[in-house]
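Form predicted on its own, single chain, as structure tokens, below.
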Amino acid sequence: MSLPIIVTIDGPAGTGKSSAAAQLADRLGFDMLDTGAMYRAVALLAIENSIDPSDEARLARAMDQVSLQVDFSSRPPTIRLGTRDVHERIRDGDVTGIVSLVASHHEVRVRMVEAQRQVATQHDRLVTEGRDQGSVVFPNATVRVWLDARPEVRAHRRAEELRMRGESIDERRVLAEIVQRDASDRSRSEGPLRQPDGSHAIDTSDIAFADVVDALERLVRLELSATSMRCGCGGDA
């Protein structure tokens, strides 16, 4: 029996983690987990239930009372809150504005880490992306990657994404929000944003998206080949 293979892709907002992880998973024939979407779903839960995003206890109780599922029947997978597909709704600005605070709570992260590890027990070939996948959730992952980019580049990408959805955007405000979120994510005590030890770093600032995915695929296939040689088990991705 082959061992599970987990590829983690971490990094700050706007580095293209979700899109790159989805395409990498497709190329490798792996499943893909967007953990940021899971935290966004909890932020939406707070909004829809009029829960102060700083109220950790109420958020935890609300999480315990609703089903938050990753639906792997589509590629990329979608997020269901109860019976609803909230994949699009969780990208709206009101969710983005509070998700970092929601994700900073210990009780929220305990539940999310458990849920993410449970997903990994059900998918033995998994690409998972977020902010603490290689550092906290899967520190012994087969391959750990850190994607980064300059803040102004990430702000431009985020602004373009929102414009494509028909929103009127002040790119300077987006940049300020990204800088603020970076500071918040890096300084929080629970699952802080940091490059995992032993991970491979890729700066996407001046690289075309397709080239980023190519680099990830080469890296993962090289690592998997080296692992197979060390264990003597052969095999391919």
Second form
Amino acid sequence: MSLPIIVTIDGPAGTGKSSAAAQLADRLGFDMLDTGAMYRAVALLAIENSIDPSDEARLARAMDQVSLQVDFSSRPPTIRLGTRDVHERIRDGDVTGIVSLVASHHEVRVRMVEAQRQVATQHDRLVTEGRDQGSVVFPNATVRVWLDARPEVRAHRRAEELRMRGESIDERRVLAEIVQRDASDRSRSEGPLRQPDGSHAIDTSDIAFADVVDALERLVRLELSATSMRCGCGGDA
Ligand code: DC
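Switch over from the form predicted on its own to the form predicted together with 2'-deoxycytidine-5'-monophosphate (DC), please.
Every chain and every other molecule in the complex is listed next, the one we just looked at coming first.
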């Protein structure tokens, strides 16, 4: 049996992590895990059950009573809360507005970290993206990447994404929200947003998206061939 290969991509909102992770996974023939979508599904769970997003204990109880599954039968995978596919609903503003607070709770994060590690036991060629994948969840991943970009660039990208969904957008407000969400993600004690020690950093502000994916693919292929030379076990990606 070959060794698991895990690629982690972390960074703040609007750096193009999800799209880059999805394309990288396609190029390598790996599966892709969007861990932000998992936290968003918990935020939706709070909304639908009228749970105060600051009520950690109630949130944890609700998580224990519902099945939250990543459905790998489509590419990219979708997310299921109970029997419903919620991958579109979790992008709505009400979910975005509380997800950072929901994700700050210890009891929420331990459950998510466990669920993410469980996914990796079943998908041993995995590109996983989020905030803590390389620092907390998979510190021994084969390749760990940190993507960043200037806040204005990130706000512009996010605003474009929302416009594509037909929403009317004030870009300055998007920027303010991004800055606030990053500050909250960075300052929490549990799994804070930070560049994992020893990870590869790429600033995507002035790089075309295709070039970012090329750079990621190069990094992974280089690491895989170095690993196969070290252990003589052959990389098959
Ligand atoms: O990437 P995103 O915007 O969909 O993430 C939603 C929120 O979830 C964001 O506030 C950060 C949080 N998150 C996290 O705390 N840890 C992760 N591994 C992924 C996302």
